[in-house]
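A single chain comes next, written as structure tokens; it is the form predicted alone.
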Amino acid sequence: MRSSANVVIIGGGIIGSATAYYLAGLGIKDIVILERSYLSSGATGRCGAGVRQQWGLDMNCQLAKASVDIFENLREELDYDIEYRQGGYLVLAHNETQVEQFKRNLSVQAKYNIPSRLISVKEALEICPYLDTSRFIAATFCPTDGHANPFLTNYAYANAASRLGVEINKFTEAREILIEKGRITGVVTDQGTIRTSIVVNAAGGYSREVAAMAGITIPTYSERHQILVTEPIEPLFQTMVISFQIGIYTQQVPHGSFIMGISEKEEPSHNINASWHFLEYMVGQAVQILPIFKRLRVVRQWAGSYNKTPDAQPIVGEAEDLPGFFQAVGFSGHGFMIGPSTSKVLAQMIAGQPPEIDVSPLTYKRFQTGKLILEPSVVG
């Protein structure tokens, strides 16, 4: 392990792999990865892994058109198949309040690009002819929304890295930030010390663990959220259905299964066990919606740790409390589809580049000031 290093990031996700590859492409010199253990092991690993520009706020449409575009050519750029497939969003609306907020959401998306549309029932299932229609009275549809595999999707920013230059650091586990007179120093790992003046905080579920190693204090927490995937059958319907209203989603996967999560009330905590109890109230809400899903056998779940902030959006930016500590954490189950395009504006941040899209307002002392964040389309 190198015993210095020009930007130590903190977390072996998709935001730690794909900041460090768009540092790297900045000419950014000697990045270190800690990843305490295996690459996406954490929340990238274990997420739904869809890629949604459906939001209601400008910044938020902004980053995932941006995440889209990237997506739609990362195989040629990284030279990796990460499994991309845009079979679009379908986004159920259950009343007429939802139906006017996707009216105004829509408003926002048309600025930029975003070719997403009001639909009928009707027109719903000529998309997913397997809906209970009994159960929404509209919906919006986005053709260009999709799905990607996220491991191979976040190997694919690690390898491009490592061609970089970048130094990955698999297994070693920083158990300390350095600071000497509000200046950053360096990072203790369990490995050795590193030397350094910059540290990004990448660590997903453990985001606020690693801020109070800086002395910095912020309202993440993290959430079990849990995903069961289904025996693989032939194919049904490509697009991801979701409803914000009932916080499900789901989706079949190139190979088959249906891949369905649904958002569950949870006290913060890093529980990552699996539990009847989700198996019991996924399975029952999801054949509401889609009543052909009684006909299918569940091969496993899992669970993983949603790290939440106080509004559902994420912390993004240079602490101003202590200069060279970034962040990119909060994501509040967001963090995958947004990734790409949230590393590349970091990177350049980090770079003392002005980022392309303006993030300013995603500082963590927003929730000391109270200028919260309300994204009227999150799911749980």
The other form holds:
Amino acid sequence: MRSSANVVIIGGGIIGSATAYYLAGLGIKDIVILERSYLSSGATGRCGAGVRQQWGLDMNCQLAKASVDIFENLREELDYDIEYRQGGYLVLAHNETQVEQFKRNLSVQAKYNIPSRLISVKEALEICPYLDTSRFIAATFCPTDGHANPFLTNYAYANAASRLGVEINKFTEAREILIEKGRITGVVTDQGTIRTSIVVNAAGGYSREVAAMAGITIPTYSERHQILVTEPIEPLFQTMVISFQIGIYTQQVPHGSFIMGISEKEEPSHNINASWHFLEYMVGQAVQILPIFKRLRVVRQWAGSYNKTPDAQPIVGEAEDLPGFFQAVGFSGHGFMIGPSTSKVLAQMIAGQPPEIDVSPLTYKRFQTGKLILEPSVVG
Amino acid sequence: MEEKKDIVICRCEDITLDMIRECIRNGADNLEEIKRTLRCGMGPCQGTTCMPLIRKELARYLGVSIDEIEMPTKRPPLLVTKFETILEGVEGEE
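Moving on from the form predicted alone, kindly provide the form predicted in complex with the partner chain as a structure.
Okay, now the whole complex, with that chain kicking things off.
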């Protein structure tokens, strides 16, 4: 392991790997990633793999659209098949209030050339013929939303970063951030100390603990979310089906299996054990929207952490109270899908360049000033 | 050691010895990353057949003893279960 670096990134998930890749691409040398376990062991490797642009706030639409622009070319850019597919996202509306909200969202999405539209139940059936029509009254659909394999995306960025000279230390845990006179001077790990003046907190579920090492208090917390995967079957439909009201999403991935998740009431914790309750609840809710699912067979279930903030929006940027301490954390369940663009913007900020998207509202100071960002379209 | 292209190691996902060796050569130095890259161990048997073989292969490549290679997590429900069966279980309790 290096004894000094220009930038030390804590976390080897999509944010850490992609930030390292974009930083190296901007000509920054001597970048080190610290990952305390294997790559993709945290939230990235446990996520639902969806890529959605149907948001209700300008900045989220911008970040999501910019990520899709990156995803569309990532296979060529990183020379790695990430199983990216644009089968769309079908968002179910269950009542008139939701229809009105979705119309407002669509007008924001249209500003950024996101090709989403309001559709009738009949049109929804053309996209997904198996929906129970008694369960929704309309939907929105965006054909360029879709799916990417989170493991492969993570490895694609990590491998590309390695080729550009980034040092990736797996099974290496950051223990302490050294600070002298208000400046970062190093990171102590269980494998030795690295001198550096710039540290990136990309620690996903453990963001608050890493921020605390730098003496920064952030209100992020981890919350268990669970997913199951079925046996592969013949292709039924391409789109992701999602309901904010039920907190459910499901999609058939290129492999042929269905992935599905649902939000449950959980206390903040680092618990990532799967539960039987989830299996029963998930299956019970899924068959109500898609009765054909009765004949699916579950192969595995797993759990991971959403790292949440009080307004379900991430914290991105340099800490006002500690120069050189950058963060991209608290994605609240949508870190994978906006990971590529957010990492690119973060790399630009670290390199001292103007970021291509203004993410200044994502400062952690908003939780002190009360300037919260309230996004209407989040899943639990 | 050559001519092993057609040796299927993971029968659930159709993964050959060659693919596993390439994955290891490309930097996957633990079973979790091999599983996540190739899907071996993600099928119905969850690695019961393939993981001991891949573990041996990885240990040999890294020059360590098999005991030093950690096995991936096995996840519930262990046996492939039809949604209908789970639903019947729920109804039976009520």
